[in-house]
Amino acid sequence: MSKNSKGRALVTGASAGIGAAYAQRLAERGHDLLLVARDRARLAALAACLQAEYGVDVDILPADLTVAKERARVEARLAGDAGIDMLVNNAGMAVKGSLVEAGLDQLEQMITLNVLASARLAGCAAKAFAAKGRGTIVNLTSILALAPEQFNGVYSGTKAFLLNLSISLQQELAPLGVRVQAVLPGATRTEIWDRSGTDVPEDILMEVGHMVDAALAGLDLGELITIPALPDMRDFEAYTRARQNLAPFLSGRLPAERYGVQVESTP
């Protein structure tokens, strides 16, 4: 690790877009890096650039996180490298079209990357960070976790999974000295849209650097949930209170009276 390092951050999906922007911003802040993505050449070029500009130590670990053997190498590094104290769980993909239109193999690959790989890496980080009483897990989810009507339901479902995981993990890990942040970007100018063949209106596209700067500002503020485009966080807080207010009524011994179910009395 570099002499004045603030710890090493493992960033997935780091070869371009949001992951590359996180790598640059974290290097600027003095973090050493471990960059993970499929494209070795891109990773090597980014690592060389960041090392030269910021004087931090940058390692690369090329891996396809949808492949179990390659994912296992990343998990082993995350579990075994005591210098890693931050995970930016960013790797993800989208698929064009609805559930009816999309190829099932593509949907399975998306679920594998967005859900399985993300959950396994978060789990590895949680165990490693809890054991030493410090660390930060940043999960890149999406505003579609809150607005499933707006896009492919499987994609929004994967992002809702990651949001729920983050909220639960924060409750579990905060007493152990580990921070969790869920970042919910809106549409951001990255390659994900071109790769999925999806057209996004220009007037809602946020520049990737702006999005990451807002996400890191939210992390600095101690936010569990960061929504970079949301003007007033009180709106989300009201949504959270409304959701939590349902909790006492979601499970009961008898069906709600509104369903008219005839229930025999217990002797």
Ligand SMILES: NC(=O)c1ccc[n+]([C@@H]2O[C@H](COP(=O)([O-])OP(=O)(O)OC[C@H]3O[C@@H](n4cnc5c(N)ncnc54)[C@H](OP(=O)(O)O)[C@@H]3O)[C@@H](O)[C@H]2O)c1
The other form holds:
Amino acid sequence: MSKNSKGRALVTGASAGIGAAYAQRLAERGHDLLLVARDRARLAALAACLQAEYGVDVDILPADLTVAKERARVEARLAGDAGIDMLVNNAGMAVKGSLVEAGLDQLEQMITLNVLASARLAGCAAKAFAAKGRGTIVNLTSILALAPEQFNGVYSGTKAFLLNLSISLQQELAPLGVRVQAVLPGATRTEIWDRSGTDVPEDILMEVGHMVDAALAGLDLGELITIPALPDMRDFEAYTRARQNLAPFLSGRLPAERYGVQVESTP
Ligand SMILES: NC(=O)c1ccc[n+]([C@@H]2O[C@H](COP(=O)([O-])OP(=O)(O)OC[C@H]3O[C@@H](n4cnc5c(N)ncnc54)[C@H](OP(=O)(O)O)[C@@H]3O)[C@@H](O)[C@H]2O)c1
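Please show me the structure of the same protein in the form predicted together with this ligand, now that we have looked at it in the form predicted alone.
Expanding to the full complex; the earlier chain stays at the top.
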């Protein structure tokens, strides 16, 4: 740990894009880091650069999070290193094309990374942070969690999973002193577009540094859900209220009348 450390943040997908920007901004804020991704050389170069620039301690843990054995090394470090008090659950991928066009193996890999690995790491952090009564879990979801009409439904589904997980985890962990934040970026300028072979209109692309600065500002404000591009958060609050207003009516003993189901009266 560095001398004036603000604790150590484990950032997944730190070799590029949003994860690398988080690593830089967190180092600037005085956090020590544990950087995870597959590309060892890129992680090592970033670690050396951040250590030199900000004087924080930066460790790397190269791992493919879709491979159980490699993921287990990250989970073990998260569970066993008492200095880690923040998880930026960021590593993720997209695929080209619609559900019909995309390869099934690619879809499986995406679900393994975006859902399975993210859920396991969030679960692991939840246990470790709850045990010490402090810590922060940041889950990188996407605005597509709210807009499934706009993209491949398996990708947006993985992001909706992370949004639900975040809302539920926050309820469970807040009383135990642990914070949860779900970040919903819109289109952001990173390698994900080239990697997935997807075109994106320039006029909606946010610069990655701006996106991460907004996400960290949302974290500082105590937000559970941060949507960097949304101009007026009251619109999202109205959406949440409308959703929550449905809750009392979603379970019932009888089917709704409109389905015309004949129900024999009970004696
Ligand atoms: N960019 C956007 O427009 C946007 C919008 C909404 C949400 N998001 C979400 O933001 C997160 C970061 O995306 P990004 O745009 O920064 O993507 P990116 O530039 O493609 O970076 C992805 C990062 O994840 C790592 N990664 C990929 N597969 C991995 C694996 N199997 N195991 C471990 N690490 C892996 C990559 O490093 P290695 O190749 O070295 O492993 C890289 O560091 C993702 O969850 C994405 O869904 C992005």
